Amino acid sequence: MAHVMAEGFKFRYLKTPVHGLDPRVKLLMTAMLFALALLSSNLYQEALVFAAVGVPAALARSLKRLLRIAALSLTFSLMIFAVNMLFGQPLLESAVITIRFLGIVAATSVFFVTTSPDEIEYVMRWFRLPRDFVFAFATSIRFVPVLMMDLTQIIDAQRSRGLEMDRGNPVRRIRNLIPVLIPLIVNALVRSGELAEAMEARGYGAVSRPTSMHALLMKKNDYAALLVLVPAWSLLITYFLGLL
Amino acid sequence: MGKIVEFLDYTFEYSGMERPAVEGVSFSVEEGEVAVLAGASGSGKSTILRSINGLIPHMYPGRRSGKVTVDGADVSSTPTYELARKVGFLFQNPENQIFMFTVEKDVAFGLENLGYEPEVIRRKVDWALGLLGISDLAKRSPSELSDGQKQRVALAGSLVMDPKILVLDEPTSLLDPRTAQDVVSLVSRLNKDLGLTVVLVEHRLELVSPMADRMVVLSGSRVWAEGSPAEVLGREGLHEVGLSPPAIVEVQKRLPSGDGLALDVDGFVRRFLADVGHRV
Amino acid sequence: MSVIEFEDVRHRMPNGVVALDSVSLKVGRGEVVAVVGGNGAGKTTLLKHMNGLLKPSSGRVTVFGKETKEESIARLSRRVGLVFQNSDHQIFSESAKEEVMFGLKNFGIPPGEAEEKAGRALEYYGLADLAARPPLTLSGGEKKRLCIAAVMAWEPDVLVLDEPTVGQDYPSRSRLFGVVQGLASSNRTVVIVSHDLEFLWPLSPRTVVMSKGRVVADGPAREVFMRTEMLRDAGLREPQLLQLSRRFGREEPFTAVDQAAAWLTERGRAN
């Protein structure tokens, strides 16, 4: 089970025009979509938001993944809907608020579906975020699959010793987690200790401003994308703000 | 040539421990040598290795006396990032020393830390990848690699900093025999081609003793023996200090004659046949 | 009678990789079987089928006549005890004694009896003095023996060891060898998954060689180990005593250092 989760967590790089864009362009695009989603105030505008999100998602061949993410946030959306209704908002208003939330989720997801953790790290470096922060981000993502493998092996080992995790009353079930969580934490600590040694051995912190082998470079496609994105967005946002 | 690593009456006790991890240790490694550090678990091998690249005492506090000199620098007064240029360190588990999402980016990590120019980093990274035969893996994610490939990536990440000394802490213990042999042969090649001094810890003595110039055996925190592998493995009492000499050495020790030990089967057979032929 | 039987087993992992392919294998009662092969050969996947942690995608695995698909992991584990490679993946208790008690409690053994069995297992594996120690403070070799004791305490019919010698130093290896030898001579069924042929050679058990998810050889060690090319292709290295035997063209290979030395001394004199 943990194995499947580890697989799901992995970023899948697809060769599409959207994946190939400079991560900064993808970030800008996401910010634009986010702004549209946030400002949408009626069902027509919301339909436009989904269309605007749908185009890059389709180009990135990631519509299905995006829909899956939206489906996951559906429960939460329904809660928003229920709360709104409860506080006496009219049906239409509640629907608009709920759909707006879904639009925001879809818009932000475009970035994470098309941008690898590696590219996110580049963008973080480009923004000159503190080195420790960027490094912590990178390693925590990098080690997710590793810890998932640890988890699988620990669960296998304890089940082989007769542990039946989903048996008994709720209290018992929580107690059943102890033989899994303790080795997981101990292993994570051991790993982070070794990680710290290896960082030190490779000169981490030698200079206050480390360099980067790769620099982010805007290519023709990126400028082309901006040429389409900026006017289209400006048009939409003026309409959304009611200035059109 | 000369002493590139030197321990002089060196004692180290980790804070909070009741007895020293190593005590009164003196030995040295000549430039360009392959030195094998052997001994049972807990004999102090890891402490010695970490005292070469300055993790001890800079990262681990403790009580210390005596002196460790590496390439002319006193380890205790040299910052670890300075030592990182001199000493490459390969740990047992490659998984925990690969930080980045792609192979080439990880190999670049050390040079970025030292603030090299991007073009220089690019050139050195390409060189290191080529040296270890993993240029084709440059853009791959570490999680897609086999154990042997991961160990090569980690090795590239050390060598890219152009160290004079390579320190390896049980680099093959998680690998299968063939992959382990590959890594050991690779290290031997680097020693010959680059003149790299190698200090390594390894339990499988049959794997490393044929390529070693020097062997240092630790027992109970102290140096129990030091010399050429043939000298050291020829001694009595190895089992008592927790070492198992290669089977071929054990066989030779039970034979009546014998001047000097052969460290692999081929060497032994050649010598034995010559010896027998001689007496006919 | 075979206690574990694989019939044309295929296992496809969630990511589509075929980890086991047309594997057929029988382990008889009282047999010691070594499963050898390089990293990624499918050894661990094979082992996880033995107590139902993994189920075949096609084919059948039966344990004591029952198909693993129809049994719970707990019930299967009661009879087939697995000890995994990394001790730190299972140790979690405050004392060595409690670590051993864990399995006994899970299997519903009454407290008094469990105490007694735990005490006996600790004693047998030379850990009686360490019973109260937190297991995380034990040495690598002690941890390994504790993990074996923690399984053997509930007296499974079959013991399966996954790479028991990885990362172990010589004193720990030789103790482990004693443990395996003791189990073999008391007619226990033992499966050892390993790539450490130097360790297995003096024991010379029936050996199953795996490569790329398939069984490529199955027979007595003395026959299987002689197929040097096949071993090398499977990511293994031939033990030095065997290399030596081959260099002198011996049909009956040396399994012990003393034996080799005696023969060579004789040969030296004869000339």
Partner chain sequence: MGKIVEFLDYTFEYSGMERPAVEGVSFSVEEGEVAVLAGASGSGKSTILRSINGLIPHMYPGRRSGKVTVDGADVSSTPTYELARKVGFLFQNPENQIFMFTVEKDVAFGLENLGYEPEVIRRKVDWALGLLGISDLAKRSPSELSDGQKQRVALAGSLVMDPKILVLDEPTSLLDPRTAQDVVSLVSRLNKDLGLTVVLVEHRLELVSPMADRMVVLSGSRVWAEGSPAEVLGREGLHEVGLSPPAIVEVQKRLPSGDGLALDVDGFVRRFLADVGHRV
Given for the second form:
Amino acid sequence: MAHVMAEGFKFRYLKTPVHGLDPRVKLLMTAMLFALALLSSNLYQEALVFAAVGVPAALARSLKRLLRIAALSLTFSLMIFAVNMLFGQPLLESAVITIRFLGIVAATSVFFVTTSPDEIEYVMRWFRLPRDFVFAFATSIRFVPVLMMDLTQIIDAQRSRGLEMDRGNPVRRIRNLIPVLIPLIVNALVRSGELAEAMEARGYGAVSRPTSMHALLMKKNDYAALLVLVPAWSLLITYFLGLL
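Next, give the form predicted alone, keeping in mind that what was shown is the form predicted in complex with its partner chain.
The following holds one chain only.
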């Protein structure tokens, strides 16, 4: 499971129309899809949301990755469904809320699946967010797959030494996680120390307003994408709000 999660967080560049778009356009597209998923109020509208998410995902050849991410969110989705049923919500309404959550996850995943950590950092700088916050966020995105791979290797190593993680009562299973969590935390602390030394060696913070070698520039494909996205989103949002 950890290996599957790590693969889901890894960014892979593919030569597709979506991957080649300006990250600001991809962020706008994700915001539009997120708004549609948030405003969906019935199964038909949610089907339209998944269809809208599926178009850029198919163009980016990332449908399998989105399905994998949705599968990882399935446990939490079932919890949402169970809680709604527990508080007396009708079956159909509980299903709508659960599917809406999956639509939100799928909509936001499109951006992270098709945008590299460097591009995310460029967008955050373009918004003139604090430099330390931008660096921390971009670094966390880069390190999540690494930590997940570390977790996979530690679990495999401990199981080869006889650790049984899937047996016993819940308290015993939690105790069995200690031999996994301690090496993982130690590895994270070692990496953070190495990162701090690398930042210091490169003079991080020596200049209050550092410049960047990369500048975000809109291309013809970006403007063409906007000409398609904005009218399509306007039409869908009008229908979702009941104005059509």
